[in-house]
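Below sits a lone chain in structure tokens, taken as the form predicted on its own.
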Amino acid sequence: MRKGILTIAAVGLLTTGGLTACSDDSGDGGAAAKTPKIGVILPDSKSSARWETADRRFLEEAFKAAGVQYDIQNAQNDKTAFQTIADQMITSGVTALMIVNLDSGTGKAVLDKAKSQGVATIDYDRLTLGGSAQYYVSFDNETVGKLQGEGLSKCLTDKGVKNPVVAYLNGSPTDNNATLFKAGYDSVLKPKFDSKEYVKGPEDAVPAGDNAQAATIFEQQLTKANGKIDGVLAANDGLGNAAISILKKNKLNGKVPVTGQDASTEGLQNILVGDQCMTVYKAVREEAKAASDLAIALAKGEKKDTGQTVKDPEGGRDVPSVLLTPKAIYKENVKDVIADGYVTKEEVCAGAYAKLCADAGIS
């Protein structure tokens, strides 16, 4: 596996390039007699830019390099479309199906149907609770949230804010990752609320992680708090930018620290200009590489030993998993994301951001 700025999370977990192959005796390995073909269903293109700008790109690169047939489609947050795409892929003869579920109910129905048709399955990025995927590939999502909580605390301290009022913009209530992120940042911030060091402000989950709705929700939060919000724990860069847009309207941008996640071009630019406190970088290239390695093996009727499992709290089963470690990004290390090839200097440092990039050591 190429060297990036991330590492595999679990102690003893083999790198994806060294996963141990073995024959598939599970009864799901009929793919060996068929032409390997991989189907991928992405969730949307509105909640985060990463699905189309990063995941699709890196998965395509991996499948092309391996010389396997593939079909990548985006459900655009439509549950009916999600199921229709899955049915079409199964009918077309995919031998492995990788999904990013819209919710666990829809995801489970798709995974169970695939399994009944002898199609191997992978949960990509989001675990389908109660599902039947043979593998789960993601990041340590509680750690993502913990980094966000620690980041907001650092930025509030740097600004010298006493007894700050902290608002939450959580991700979609149907996204299990959003639940894990919240568990992570609660582990940092709840003790501060309990000790009265911080004050818990308004908290809302944003349906489907929709950024336009997030702006409306945050404006309502700011009104409810009589303009007294000192920090915003936003679950990703899109939600963070929505909050920043409202802070700008109220001439509070740059004064109120806002978190993020995904290291999007927009998020990195917000950090450089001082409107966003931090983001969390998840090297999607590494996630896509781990998932594509597994998918290619499954498509050929093979299994791999990941050396790690994650407990599905609803299904009660241990799901073979690969979890990667995220990294906190502040102004001083925005350059690391560019150096890793996730975004380009040309994208981040365009126009008015050129001098800010130079000041941040991006050459």
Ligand code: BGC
Contents of the next structure:
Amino acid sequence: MRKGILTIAAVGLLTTGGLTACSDDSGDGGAAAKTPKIGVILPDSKSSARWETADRRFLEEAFKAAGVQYDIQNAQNDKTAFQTIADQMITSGVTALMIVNLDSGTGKAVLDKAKSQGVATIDYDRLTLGGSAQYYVSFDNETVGKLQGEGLSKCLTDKGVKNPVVAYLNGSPTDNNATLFKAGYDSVLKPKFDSKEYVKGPEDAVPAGDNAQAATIFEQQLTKANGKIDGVLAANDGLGNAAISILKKNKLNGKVPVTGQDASTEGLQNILVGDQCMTVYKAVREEAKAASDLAIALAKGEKKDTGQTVKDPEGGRDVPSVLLTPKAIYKENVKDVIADGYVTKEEVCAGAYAKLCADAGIS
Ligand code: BGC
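Any chance you could show the form predicted in complex with the named molecule after that form predicted on its own?
Next comes the full complex, this chain leading.
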């Protein structure tokens, strides 16, 4: 860990926005106060639009507001690139590294290396199982899944479907969040399968959550079910849109409710049109701000009490966490996502969507 004169040299190189160095008087056994420089590694651009359209934007917003240096990169679902980016960031002198892991194994290697070099670490959005991050910042992901299960159930009831066959398009098998989402929607739907109120249809986890692959997988599911799928629990808007594209081919869109997550522009438009039942809005601005605040505190050698921990089931560790609250979005409250500044009216209500927006009270 750099201290004393080395810390001052690093501060000289990294100073932005008038932050000054303080001595290492944190009393925590050696976390030297440094001028914050934050590295962020985003996972990909094919599993969800959010990483580039929301997370990058809101992280930049938070870092700029705090006047700290930052470097945000996207590993584009390449685990080797992920490690290379992390190495480069550590060499460049980041004081904190925030990662959205591609899987727990490679995530852990990156976190452990950063830790050994005195770099603070945060699991951003996804918990790295067996990892060593100092904090975990995310949403209550089991609740995300519960909202999806309840949403699908509500839409099936609204459509009056009896004994519906429900297919699952789960997220990436290597994403701990996907496990939590499924635990959430299973808590609502499994009792209905068990009581035979609903029928469990095909279920697949989509590798890396890749939206393009999801369309192929859903087409196979529909074939396997002889065209009889009455509801689709899709783990996010990208996967939901993939299912909708196949339902369209079969003239079933609008008849078969599909869930989502991330309140993407496309997802919200699918809801307005009636092809998607609901989405789950997660206020990424708050997530980015919470993670940024923690990364800056860590650089200063401060320890923040988040007031909450999450048990890492693999490492057995209680990880200090910030877990934000997700919100279910239906046609009636698409306007809330726009009012929150997550997407703009111009994007969502473009062209043919203008009338649907007006009908949904988006002014
Ligand atoms: C995130 C979701 C996202 C998915 C695919 C999950 O870890 O929590 O918001 O849709 O990854 O990128």
